[in-house]
Amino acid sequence: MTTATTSKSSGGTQPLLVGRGITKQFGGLVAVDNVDIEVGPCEMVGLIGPNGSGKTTLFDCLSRVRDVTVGSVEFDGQDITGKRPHKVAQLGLSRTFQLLRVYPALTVLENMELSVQWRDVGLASLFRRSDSTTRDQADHLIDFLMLTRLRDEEAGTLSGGQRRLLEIGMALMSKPKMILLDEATSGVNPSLVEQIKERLVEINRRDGVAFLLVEHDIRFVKDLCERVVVLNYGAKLAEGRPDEIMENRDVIEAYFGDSGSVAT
């Protein structure tokens, strides 16, 4: 599969997402240590690293789920360092999570409709019937993500892969400019991984949605991303093309602690 990347932040295009000197401390523990990261419009960037390297915490900082201890975050030319997560979502930065966050007792359609209620944050809005435009958007995405036959099924009955697709659909409901995608293949049957990959490529190419992907499946990252950032012990260890990263001795040492190579 060829890469889906259509532009680079390093190629003269104004970056869409910029993190500068991102540091996050929990007491005496430095979870993210002075990390700079950029993602350009329409770009697909991989964020990899051993377990505990700070990937999800960096995601939390970039999406404003957690406050940064030091550093700044800009999105689409705006400083979002002090903004609340729902305000960041309104600007076009969407997010999925390592642990699935769907509403198991609600149907697939209801999950999709509810995912855009951040537009009018408030208890009353959560129970208001969605407008026809929202329902049409939900039906379109349900069909696109191969969930049509499950439209009226409770999300709790779906397989892990189907719930991942649902969560991606929920992230797309607000028509974002960029998605922070955390562990898209975690717990997913291999037969569905290729389908998820194909849908992400189409979303990127057709709609111009940029992606920053946290992922343990190195082949998945290699197939989708033209650029990869590697974290280790909270700091940036390496950055480059997937083939460069797979042969980087520091990266190999961080993952395996020997002279092997990163599995592809």
Ligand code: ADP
Second form
Amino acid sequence: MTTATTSKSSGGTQPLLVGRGITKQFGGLVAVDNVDIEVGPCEMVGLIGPNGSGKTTLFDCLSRVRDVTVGSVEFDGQDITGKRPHKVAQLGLSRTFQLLRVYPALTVLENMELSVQWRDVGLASLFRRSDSTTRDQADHLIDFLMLTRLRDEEAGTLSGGQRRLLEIGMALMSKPKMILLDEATSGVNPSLVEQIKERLVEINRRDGVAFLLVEHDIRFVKDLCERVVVLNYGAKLAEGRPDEIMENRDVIEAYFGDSGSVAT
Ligand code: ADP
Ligand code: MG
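The structure above corresponds to the form predicted alone; please give the structure of the form predicted together with adenosine-5'-diphosphate (ADP) next.
Below is the entire complex, every chain and molecule, led by the chain shown above.
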């Protein structure tokens, strides 16, 4: 499947993704406020924060779905601040969306095939027939993600968790070096959450894919990530190991007022 292990141009020591001083304003609202963030090759980093704290907007800026108001983004040693999203995907930065972007009337297999086509050559050839390599790769990923039984079902019939798995598969089709994963567990049955976790770990360990995981729920990232970045009101509130973050007074206050603990 994916072969990326380390960043070619960085020799594996420099960060793969670097956001510097990222600020995004919507009119008068500062949704992301001067955030520095780095993710190394093969690293799994969590990005958490209360609802509305700017996680998705930061993702949009990093993956070039939105222009930054101020700041710069580098991926694999290249400045991507002005690049189009599909160019960024070609460089090896893939992402999923908080609001699912699967095509409900197409089958699981068709969604997988389409995802690689627009990343490879743009929307113009969306309906080009896919070749056998693409088909084999899609089938391999469908098996890996436990969707074999649903391969020829319309994606609109999948459960929330199955659709999340499909989205992860779609993000993997372009053989990325890194995936930005937005709310992999939202709307997912708890029994599937564990399986999604296991698959993510395997993609990371076996294929060397780096992850930046956006989650509302700190418990999910604590099992997967060695480093967590916390946003609050668009700004970076804290950064550190999950256990440190869960004890951090500022983080506890941001999530629960000063009455509780983030730990479970
Ligand atoms: P999170 O993903 O952490 O829940 P978001 O990035 O979605 O947060 O939102 C951060 C802030 O930016 C919120 O106040 C939200 O209302 C605002 N926001 C997000 N997208 C837009 C937009 N397209 N236009 C105006 N405000 C937006
Ligand atoms: Mg969000």
